[in-house]
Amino acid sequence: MGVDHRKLGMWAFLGSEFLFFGGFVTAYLLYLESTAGGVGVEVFDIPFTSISSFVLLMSSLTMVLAHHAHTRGDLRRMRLWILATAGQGMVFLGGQVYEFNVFYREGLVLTDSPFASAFYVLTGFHGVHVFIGILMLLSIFVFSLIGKIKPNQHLKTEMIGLYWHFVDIIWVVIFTVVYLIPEIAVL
């Protein structure tokens, strides 16, 4: 039977979009002391960001739920925890729009320092990864509403939660990268 060819091709995305990110995490370590005598890790505030980022990963949870919901054909199980998935999502996002005003106003701002640039570079393309699977969770909860996904198509909720364990296993290399490894180099 073999792998389906949609799974095989959303492996391959996914797979150049970790080098994407890989190229993005070595340019950040690069810059990581370039501040330009401007603000640096000092900034961050790593208990805000941890719940932030908890929140992000429970979010992978009620993603399987949401895949198993639909693998026994339970629609509306199915959509509740798309839509828990996807509000998850949106905290995150907003958690991390409230971190980057805080930063901006102590003076981490993205034209001011090689580190600046590459810290809001990174985390900010990882968030527009979480928007666009927010708007995937959402077309997935209103095409099942209106009929276009059926309890047997259950491969389409599987695609989209390939892609936001993506978005969430690539979180878990950033936080650990940009918020904790200075942490402990400052041990």
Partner chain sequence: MASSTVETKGFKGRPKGESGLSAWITTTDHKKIGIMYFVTVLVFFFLGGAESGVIRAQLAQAEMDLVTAEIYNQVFTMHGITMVFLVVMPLSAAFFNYLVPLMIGARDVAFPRLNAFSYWVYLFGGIFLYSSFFLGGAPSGGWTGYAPLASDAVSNMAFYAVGLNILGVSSLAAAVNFIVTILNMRAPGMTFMRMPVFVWMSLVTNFLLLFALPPIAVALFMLNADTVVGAQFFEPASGGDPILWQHLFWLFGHPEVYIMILPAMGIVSEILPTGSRKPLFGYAAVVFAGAAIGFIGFGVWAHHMFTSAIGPVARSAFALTTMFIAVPTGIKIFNWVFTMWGGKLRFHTPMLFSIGFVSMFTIGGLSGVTHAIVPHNAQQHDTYYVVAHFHYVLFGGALFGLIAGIYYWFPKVTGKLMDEKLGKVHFWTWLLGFNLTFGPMHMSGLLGQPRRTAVLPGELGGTVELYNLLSTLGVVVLIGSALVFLFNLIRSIKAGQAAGDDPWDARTLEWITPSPTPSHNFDAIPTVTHRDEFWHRKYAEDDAGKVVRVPAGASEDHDTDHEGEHIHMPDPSYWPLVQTLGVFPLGYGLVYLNFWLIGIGVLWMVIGLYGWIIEPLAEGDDDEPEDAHTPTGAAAAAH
Second form
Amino acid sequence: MGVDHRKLGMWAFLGSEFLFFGGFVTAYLLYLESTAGGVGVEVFDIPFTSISSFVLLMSSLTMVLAHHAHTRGDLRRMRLWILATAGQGMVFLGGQVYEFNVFYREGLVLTDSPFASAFYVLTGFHGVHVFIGILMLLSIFVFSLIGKIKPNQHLKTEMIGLYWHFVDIIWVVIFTVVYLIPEIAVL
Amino acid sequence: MASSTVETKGFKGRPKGESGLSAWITTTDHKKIGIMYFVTVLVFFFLGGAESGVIRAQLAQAEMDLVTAEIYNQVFTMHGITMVFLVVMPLSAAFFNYLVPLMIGARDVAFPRLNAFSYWVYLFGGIFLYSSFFLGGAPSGGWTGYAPLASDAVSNMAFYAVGLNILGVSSLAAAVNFIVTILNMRAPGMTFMRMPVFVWMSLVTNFLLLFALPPIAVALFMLNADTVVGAQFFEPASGGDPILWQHLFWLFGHPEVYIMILPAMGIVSEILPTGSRKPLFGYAAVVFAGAAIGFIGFGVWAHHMFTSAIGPVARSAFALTTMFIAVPTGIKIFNWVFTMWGGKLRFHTPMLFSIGFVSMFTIGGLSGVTHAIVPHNAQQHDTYYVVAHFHYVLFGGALFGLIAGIYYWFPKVTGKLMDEKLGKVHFWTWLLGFNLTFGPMHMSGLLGQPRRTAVLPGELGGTVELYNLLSTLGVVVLIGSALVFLFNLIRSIKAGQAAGDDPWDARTLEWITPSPTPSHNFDAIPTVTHRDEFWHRKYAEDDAGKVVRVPAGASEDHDTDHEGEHIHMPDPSYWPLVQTLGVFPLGYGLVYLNFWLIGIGVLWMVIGLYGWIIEPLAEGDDDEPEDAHTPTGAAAAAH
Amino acid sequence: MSSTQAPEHTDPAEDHGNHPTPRKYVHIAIVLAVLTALEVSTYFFDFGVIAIPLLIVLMIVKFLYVAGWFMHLKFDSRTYSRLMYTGLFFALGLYILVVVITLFDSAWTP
Amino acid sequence: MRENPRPQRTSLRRARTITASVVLASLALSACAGDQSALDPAGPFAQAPHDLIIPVAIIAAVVFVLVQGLIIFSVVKFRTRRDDDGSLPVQTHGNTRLEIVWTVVPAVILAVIAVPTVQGIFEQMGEPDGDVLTVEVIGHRWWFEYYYPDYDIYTANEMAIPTDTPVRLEMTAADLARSPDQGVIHSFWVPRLAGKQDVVPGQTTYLNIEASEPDRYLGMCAEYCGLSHANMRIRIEAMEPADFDAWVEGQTTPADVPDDGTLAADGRALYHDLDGRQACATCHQVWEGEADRAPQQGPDLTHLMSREEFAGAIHELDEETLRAWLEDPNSLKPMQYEVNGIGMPDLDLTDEELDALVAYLLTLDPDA
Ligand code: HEA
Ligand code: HEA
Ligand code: CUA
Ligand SMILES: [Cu+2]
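Coords for the form predicted together with the partner chain, given the form predicted on its own:
Below: every chain and molecule of the assembly, starting with the one above.
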């Protein structure tokens, strides 16, 4: 087939990841109203989440620009965009931590209802994915500084990019299916 | 030849040992890893077998109290988990490892270090699961882990949730690895329709793993959250739905049973033609049937839930899909039989086990079809009739096929033949013991014996007791038979007859290589022009259209001239082993909800990963520098 | 599988060259931003019955944009798309069935 | 050996006859099936699936004979003969027509089986016609509770039903009285009356049963439910409708209060107050006609002695066993009271207390 092993492997893995997130989304959808009398979708703060979703979406742009710079051997610019991407990822994660805190104070407790469990575990796993992505971005940043990543090794940036974009499109789905639609349908 | 191509500096250097313990624990050679899988499986098989011995001893007579209900429940749970996750699946992985690269004409798998990683995670996952026996009791919620019983602390299912996820990581990594290997690393000319059936079945199996593992990972994470943190996923009191567990489990669980059978089907598809001295009957149909089984296998999961809380429409739909799966399976059965038809059969041990496979699997398959008759499934479900079904397909099917494979490829791996006489003793006692053990279960199940009962209720009557006694006697035969097998293995390794490169007059590429296969597999990567390439190098039609052996020497590869050329093989590495040791702190941390342990485990694995990334690279590694990479395999041929 | 590749991408190793320019990427990002704004507006304004179908369509469009352009599926070997869409197909098919069975054909009475 | 082949052959033959007769005998035995056999239906809801599986079993047997026959034939016919010349057999690669046959024929067979299967599913799950008796079934770890809403009767393990009357079971699972908290999945299965149906906490499932003959039908919980899953049995006492009415009559009369000064009266006092230890009345109910009957954590004891077996129907209900049960319940049936609050606790009763309590329990009989 003559394609690169690593990229093929990454895509196979991402194909599998759809089923992973799909499972949690399924549980969440089934448990939308299983709030055990506690807090439900009404705690969502759509404007706030919209902003952090937007930040994550835009991090895909900087990611693809980093890759583009790398394909042209421009490591300096690549590093810049990588940092920008990681920064936006951190903003997103920070937003999530903040959001969890607010929800928790408003009474959405993981152990209180199936709805709460499903919400926290689904978005939490997404957060873990973002976190891993940030780790990879920072690593490639450092590696390119110490010369471990060479200008011709843009495949590495591309792989991290694939993962990053994947995490982004999963959030595109989560934002719509977990936040917006229930907000409209249930309330 | 395959030694390191990178200088070693300091701790970052890569190990070089080519023999001894360190060669094994640092190896990235797919053949060594395959052997390690095999040996580990053997140990777990004896553990699982010993557990089944406890089960059968307890059920030998009615109302026995050899072991307490508590122990019994742990034992049957661990028996199921062991046989499924620590025996049949990894034994298939052992064959993938050893054979797939050889059969497609490659020098290794796509990601050699990841391959070592898979093995170590499997080993440590197994040890982790078994450690539960010493830490307050093994899981006792059944291998299906039905919630909410499983989320009750008394079932000890935290070890199950974490342990199976660890094993899942191993399988997922292996699945990605083999998919890439098969898609990407085939020798020039090895098109899809020239691939050996075993490689095809490996491909299908690994796709099944790729898509079936995530649902159970999800379910296990939820279970873990429920047991350890107190989440409410399956808690009916607060509105959780226990049936969700069943859906997620069987979404994995049913493809899983085909994950266990397809490799064995691949193996007999290689052995039957060799033993019959004919090509496989209807190659294309066998391949497509295998793929169809894999595909349809995703759409039948709820047939394990026919008596659960699902409605008539779902029951009907899943009854139909379930029945339908008999069609592709039947295609395979008949094609195998007609492979033998008109051949000249040689009954060496691998052939005997393969014929045993076809025969015994059919019995299990037919009882499977009777399960799909939903109104009557309500009588069969959770009785020994089901236990009979799945042992016929798993033991009579998967295990017979895999054992056939052991006898068949043993000469390739060791260079020695296994003793034929002992092999035949093994086969006949195995066949007898197997049928004696599981045959009567059909009847005792229909007569009302439920499964997973710590005592055999006396009220079921003397007939059921008689059947149970027969089953227990069967295990005695099986134990004897297994010891014969073990003895044969050890003796043949030590003092077996030399095998030569091609003892069976076989058909596929692995037999081109010397036995045992050197670490670089092929001196020159073969160019493939036929299905059953090796056979076509040995035989040709003469002028009269008769098939005759071509003179020796023609089996040399076309593009020789590789002598003295440097073949780059992946270097050994410590890191897969070092990194995976982190599953212990992580695993125990998750079971006991200790954030320190979790932190240590995660940190350990991350550091291990950096070690892995930073260690000096060699050509042929999974991480080789970009410009050194040239596409191999089929691509070169296809263009 | 290589035989089924579209002719213009016969050699994937080469096609880094015909990737879009940064300008194109920025264009796409702007489109994505606008679509997101439209999504969020369903929260502030009442779209009636079309709100949910609209959200789903927007989600799919955004998904395809990111996958197609940022992840280069449009330009890369078809094998990648096949892997991804197979995963997506199984995920959607299986989980939708689970939801349908649970909601419409089970005894569940929470 | 050669001089005397006879005895050997006869012993071989004898061995063969013995094996054959054992096999035949066991098959024959299984035909006249026991009390919990799925092969011996005793009511319409067990008969229908039985009538469906028989033709399927015959088809399976035919396929079995066909496949094994083909294998044995090939093995015998195409084995390499001793005088083989070493040449290769004809190298056939396949035969499209044959392959189509063995694709289409099984497909057609299955399609034919599928029709009655689907019909059967809808019949099995539908509501029965006619005069239907409703019984609520609650699966507890590890005993079944029955409630007759029409008569306000609570009982355990043994369910009385009238013959020739369809009974609709409305089933759920719970451990602590009726709270689904802690409940686990069980499965209600009385093979001679119907197939099984799982009993799920938090949900209601339904099962139809009907007995054609008066008899005591045995059953068991069929879904693994933990420690004492094996000890969770079911008894269905099918009786003529007149007897059933009498039974209802007995069950709906309140329990007698023993006369003062008797041992049983002491027992009754202990039943309500065990000085600091958890009293029986906190988990059990003996309805004496005052307050409403309500579900409890343990089995209803109002008419305990009208049952033949107890403790998940694994033990004969007699004085001796009852005493042993009160003395150390876990020795008769493993339970998890200490760790999980499931089952019956060991209350450290003294001999005198045991005497009194047993004497009291023995009075709980509507026919006495
Ligand atoms: C290797 C593993 C394996 C395989 C291959 C199969 C194959 C099949 N299984 Fe089995 N099954 C299990 C492993 C397996 N199973 C396990 C482990 C369980 C229990 C899990 C648990 O609860 O613990 C189980 C349980 C199980 C159940 C649930 C039973 C219950 O609990 O109530 C059902 C129900 O439909 C079922 C059906 C089938 C069918 C229809 C096939 C088919 O694929 C079989 C197809 C094959 C044939 C039919 C024979 C050859 C065909 C012909 C010769 C053609 C002509 C045939 C006809 C016209 C009929 N299986
Ligand atoms: C591939 C899968 C596989 C295999 C090979 C087996 C093999 C065997 N199984 Fe089992 N079995 C399962 C998979 C398998 N099983 C599963 C999935 C379950 C369901 C679990 C659940 O309900 O959750 C199950 C359940 C199960 C039960 C039902 C338990 C119950 O419901 O209460 C029984 C009962 O007889 C049983 C028996 C056996 C026996 C006798 C063997 C034998 O054939 C084993 C043969 C092996 C040996 C004989 C080993 C040989 C050697 C020794 C024992 C010597 C010991 C020596 C040393 C340790 C040095 N198995
Ligand atoms: Cu209740 Cu098993
Ligand atoms: Cu199945």
